[in-house]
Amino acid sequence: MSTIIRGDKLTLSHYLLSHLRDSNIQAELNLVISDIADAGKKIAHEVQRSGLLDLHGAAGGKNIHAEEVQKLDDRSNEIVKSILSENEQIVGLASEEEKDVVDVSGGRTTGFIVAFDPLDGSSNIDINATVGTIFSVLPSWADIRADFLQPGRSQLASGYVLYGSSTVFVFTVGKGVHEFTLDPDNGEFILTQENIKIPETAKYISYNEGNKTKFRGSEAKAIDKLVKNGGSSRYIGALVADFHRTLLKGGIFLYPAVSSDGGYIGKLRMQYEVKPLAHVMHEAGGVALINNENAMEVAPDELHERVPFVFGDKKIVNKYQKYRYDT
């Protein structure tokens, strides 16, 4: 991995070397994050050419979540698996598109494990809307499958690559949240925002209005109160895109449990979406909740568990919680 500064622009590789200088796993974590960035570059290329490569639409078949798999889901999943499985620091992979953990240890007993959503919001590809790749890096000591069930606070790194009008790589290694933008002229990720903090003055409210009749009454009423007290609605429909807007512009995102078969169930994947994004939000000074608990303290019960998810700046999340319990 080269150490490069182009003019006054700090590249990802140089930033990682300096940012992790005091870490006892500096070299190993550098390689993992760099490989994730490389996977993001390849997926960005495929996203940009998807219409030309016949990568729009469904691939046929369903994934472990009983959802129709998109062609670009398959392609993105294979790209991430191919790159990360060659990294000797990684012993296990878990993907939203895979039924079980992929063991790439080659007999090694310790190393990193990586959970990822290869292409969040992939149904948006056909309309050229924003999509992204989400990832979570955890330590593993001996039992790969069990180690994926660690709580959010155990993550060593997490973040996402967003494919929109530009390709941006946002991540944390527990020392703030940083954004790098892909320079298409030289293929380098360049630092564009350092130590991002979520604003505390925005009133943006993001939720799927079509699901509101399925929310618990207290949650639907709390959302109504937020809107009536000056909230402005914003909703893209791809979690990674809604998260990025909330991170930079402030506000709150809500995906409460929805009614199903006489009970209420969460819809978002804890392992591949909630846990890594909660880590980023926490490092940016915001709040992330699973069932009213700090998402960083909650451990998944199984690999493909779904949970409700609320995140945003502290003021508006606290206001939402207060409204929920007001009589």
Ligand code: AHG
Second form
Amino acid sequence: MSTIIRGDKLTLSHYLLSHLRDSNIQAELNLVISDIADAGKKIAHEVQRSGLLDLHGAAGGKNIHAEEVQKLDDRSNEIVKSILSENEQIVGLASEEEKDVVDVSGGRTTGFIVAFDPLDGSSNIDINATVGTIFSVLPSWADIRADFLQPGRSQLASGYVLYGSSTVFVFTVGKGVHEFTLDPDNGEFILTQENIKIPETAKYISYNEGNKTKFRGSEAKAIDKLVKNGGSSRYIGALVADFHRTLLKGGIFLYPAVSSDGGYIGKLRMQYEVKPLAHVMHEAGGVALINNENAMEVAPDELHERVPFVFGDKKIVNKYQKYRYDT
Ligand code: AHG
Ligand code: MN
Ligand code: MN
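Right, the form predicted on its own is done; let's see the coordinates for the form predicted in complex with this ligand.
After this comes the whole thing, all chains and molecules, with the earlier chain placed first.
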């Protein structure tokens, strides 16, 4: 039973209390999710003022993925780290912007570990387009580093905060996917969609067309066939935004492996992007694949691993898989 406050507006904190209790989920997760929402509010504040606060552009260094770090990547990383490291339930953090796991256990051996992409889609910052923060919460018993390498199905919670025309917080604790929208008048996240299910009717196809000549032949052929069968193209270039559209409107997103000197390599990061979004997609009734496997069943080999990633509604993803192997 949910508690309704202020008319029909249900705030995140009230929802968490009732939802987690009704779902038999560890109450301590409540604080982790609230902290992520708080970090999201702070980042939203900076994103909205980035042009005024001289937060556009590069910070002047490269991260572990050899990508140019943007000023807002750094700011967002610091915000998430400082808030989560104060949470006594959390023992370890892994960030796309950190070389190694950050131990915040203070000697405690069990608790939550959180992996996050502090700012996804950072090429969109300077043009005022949508960016977001993605997170994944796992249990940890002893070895923080090893525990990050659990498969997607071990996640206790995951989701994202999207900084778009509104700031929305979308999460799952394994009992449905819910969306909260930040009310700018009072700084509260308010429930706007409960138990989101991906529609199976829309036909958006989302991938970086500039990479297509570098995809494996079977994948390029299957994409051509999907397009031929009718479908509009959409690609924002910020995974979190492409994901949110796919979740609400349906269709398929693909970031297949791209050929390079060392063979075929994926771009998207298993810990910070793929695992959490696969969890949300799965909970929304969709499907997410790494190569041909259910992304929820795949365990990362290493912290910063990159993988190919496909997700969408079941119908269109099945069609894509069929086209790949049809002769
Ligand atoms: P990040 O900004 O966290 O480094 O992630 C960028 C990722 C992802 O958001 C997006 O889907 C993808 O890069 C876009 O890559 P391309 O520019 O190669 O299409
Ligand atoms: Mn990212
Ligand atoms: Mn990022």
